[in-house]
Amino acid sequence: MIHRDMVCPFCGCLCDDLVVETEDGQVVQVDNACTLGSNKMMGAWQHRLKSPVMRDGGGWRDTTYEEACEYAAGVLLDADRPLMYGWSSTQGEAQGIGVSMAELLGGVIDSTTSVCHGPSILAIQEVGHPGCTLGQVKNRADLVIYWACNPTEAHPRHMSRYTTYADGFFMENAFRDRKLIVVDVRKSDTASIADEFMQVKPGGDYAVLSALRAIVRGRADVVPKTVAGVTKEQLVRVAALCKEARFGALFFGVGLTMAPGKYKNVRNAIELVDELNRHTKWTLTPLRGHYNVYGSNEVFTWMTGYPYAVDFSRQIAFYNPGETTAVDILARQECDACLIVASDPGAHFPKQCLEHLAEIPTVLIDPMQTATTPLCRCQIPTAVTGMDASGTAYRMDGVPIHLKKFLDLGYPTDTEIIGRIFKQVKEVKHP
């Protein structure tokens, strides 16, 4: 059976033009997807857990969804400071129930934002977000900057759908007329096709952004001969290209948010865009990784006023990144139970955090075995949104997109499982 206009549930691009062919409940062909998206859709149905599993002595035993949900609810109800982490690779409907449950339990809910683009949000909260949709970039931008990111490998269709290789409605010959500038600490695959590559010494992003701001402001005289490995001549040339553009779009990645300076780097980038907007039109967009990490920020903000790391222990929503973020809570060994939804902290959290996760009762909701599985005491497999579950996700530019299902493998959705756990929590908290 051919399924058209499917949405890829891999990265924040949420490409919505996939053609998927299924046969006997299996995916046999995926067209229009990049290698990353295609591999996920072709292989995700193959390696699922068959049923929930629980620790049994030194091994595992299969269990039922009823017993697994009851165990998860009991763990959360018994905890004094439960942590609920993940939420970036699941549908918005599940995220909403998660927030309600965290509030009822007086726990902490945090998403993977805190270990990727959290600093971007802090900067946006300080100075605003000069953003636009990816459609605006595709149809209008004649100059694109990728700063501290490599979309060729991390977002393989970003350039073909929205920037370098995309047609533009308001451009006669977008491929030839659109210029590309790459700023990075190394010459990446994306940099190799750029019209201008600016190589910055590691940790030098803030200084280079400040130099560009000074030049755009007409104060090139205060800029030294080299800034973080970049010559003044190149800085002046790049600033001129930016001012001459009719519509410029700056995209940045975690190479900027997690480099020394963190949110100050992003704030400086936003203020550079602000300076350029005195001369022409410029926008800025974070390149988000997980397909619905933007959605977690949206849902959390609607319901609590804060985009991530929300702490309900004071009976009101409280937010203080660095204190209420998952890594910090785990490192302080503060939480006494953890529910992890659709993420894999076992693959990228510090060792100190993982040691504490392994000591406390941890429940994982994820379709497949991951690096987090050995750290938990119970894992509940669910359907994958965009494959065998439908739901809502937000693209990296903040546009909500409905993901349709094209398989039925019999698994419950994240929304159904978290809803069951929440129902049992409510029966105890509000009988």
Contents of the next structure:
Amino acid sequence: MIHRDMVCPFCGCLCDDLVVETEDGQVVQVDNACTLGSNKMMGAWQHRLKSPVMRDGGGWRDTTYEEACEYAAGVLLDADRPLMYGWSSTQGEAQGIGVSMAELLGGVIDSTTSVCHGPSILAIQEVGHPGCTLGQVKNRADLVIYWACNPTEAHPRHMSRYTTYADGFFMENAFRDRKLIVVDVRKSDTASIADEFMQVKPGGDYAVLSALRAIVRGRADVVPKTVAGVTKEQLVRVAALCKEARFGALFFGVGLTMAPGKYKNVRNAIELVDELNRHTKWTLTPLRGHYNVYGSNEVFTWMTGYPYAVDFSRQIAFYNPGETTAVDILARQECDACLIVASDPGAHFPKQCLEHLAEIPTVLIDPMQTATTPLCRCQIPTAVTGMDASGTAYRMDGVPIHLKKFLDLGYPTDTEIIGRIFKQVKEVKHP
Amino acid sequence: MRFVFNTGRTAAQGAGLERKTSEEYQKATSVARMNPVDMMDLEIEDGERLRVSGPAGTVVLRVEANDGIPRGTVFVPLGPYANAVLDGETHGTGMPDYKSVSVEIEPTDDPVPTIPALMEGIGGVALRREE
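Alongside the form predicted alone that was just displayed, please also present the structure of the form predicted together with its partner chain.
Full complex below, order starting with the chain above.
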């Protein structure tokens, strides 16, 4: 059977033009998806855990959904400071129940935002977000900057759907009329196709952004001959290109949020866009990784007022990144139980955090065996949203998109499983 | 020799995300890309192995020459290997130093560990069952 206009549940692009062919409950072909999306679609029906598994002495045993959910609820109820982490590769509906459960338990809920664009949010909280939809960029932008990111490998269809290779409604020949600037510490695949590539010394982004701001403001005289490895000539040329653009779009990746300076780098980028908006039209968009990490920020914010790292231990929502973020809580060995949903800290958290995760009762809700599996005590497999479950996800520009289901493999959804755990928690905490 | 340790996405790492138990994912995330001149200084050839020691520990990776990497930097795809050397310091932001940790690098003949072995070293118990 051919399923058209399916939405890809891989990255924040949420490409919604996939054509998926299924036969006897198997995916046999995926058209239009990038290598990342098609690998997920092609493989995700066949690599699932068959049933929940539980640690048993030195090994593992299969178990039922009833026992696994009961174990998860028990672990969370027994804990003084439970951490609920992940929430970025799941449906918005599940995220909502997660927040309610964290509140009732007096726990901490955090999403993978804290190790991707959390610092971007901190910067946006300081100086605002001059954003727009990706449709605006596609149809209007004649200058695109990719700063500290590599969409060729991390968001492979971003350029063909929204920027460099996309048609633009207000442009005669979009491919020729659009210029591309790439700023990075290494010459990535994206850098090799840029009109201008500015190679910055590691940790030098803040200085380069400041120099560009000075030049745009008319103070090129204060800029030295080179700034973090970039020549003044190039900085002046790039600043002129930015000012001449009719509509500029700056996209940035975790190269800004993870490098020294962290959220201050992003703040400086926003202020450069602000400066450019005195001359022409500019916008800024973080390139979000997980397909629904933006959704976790939205759902958490509607429900608690804060976008991630929300701590309910004071019986009100408290938020303080650096203290209530998952990496800090684990590194300080502060939580005494952990529920991980739709994410893989085993592969993506520093070693020090994983050592604590392995020591406490950790429950993982994820369809596949991951690097977190060996560290947890119990894993509950669920349906993959966008394949065998439908649900809501938010694109990187904040547009909510309904993901459609095209397979039925019999797995419960994340919403169902977290709902079952929440029901048992409520029976004790809120009879 | 000391290097700046940079991590990030690669297409192969992203393609393997749904099959972390596979050999492809293991291969995609256990590689260190380095400037060929730095490799000359270390007297190491493409495909050989090096030991990377960071604030949290040590890991063995396979080296791959890449002209796009500036001298003094090593690029490792994000994943369990890169994180084996990183610590939990976030400077009050919630974000670890995924792109700026300083590491010591030396050539080695030791084998690249498997992901289950890495996780067992941390205190986990691998679920050894083929999909």
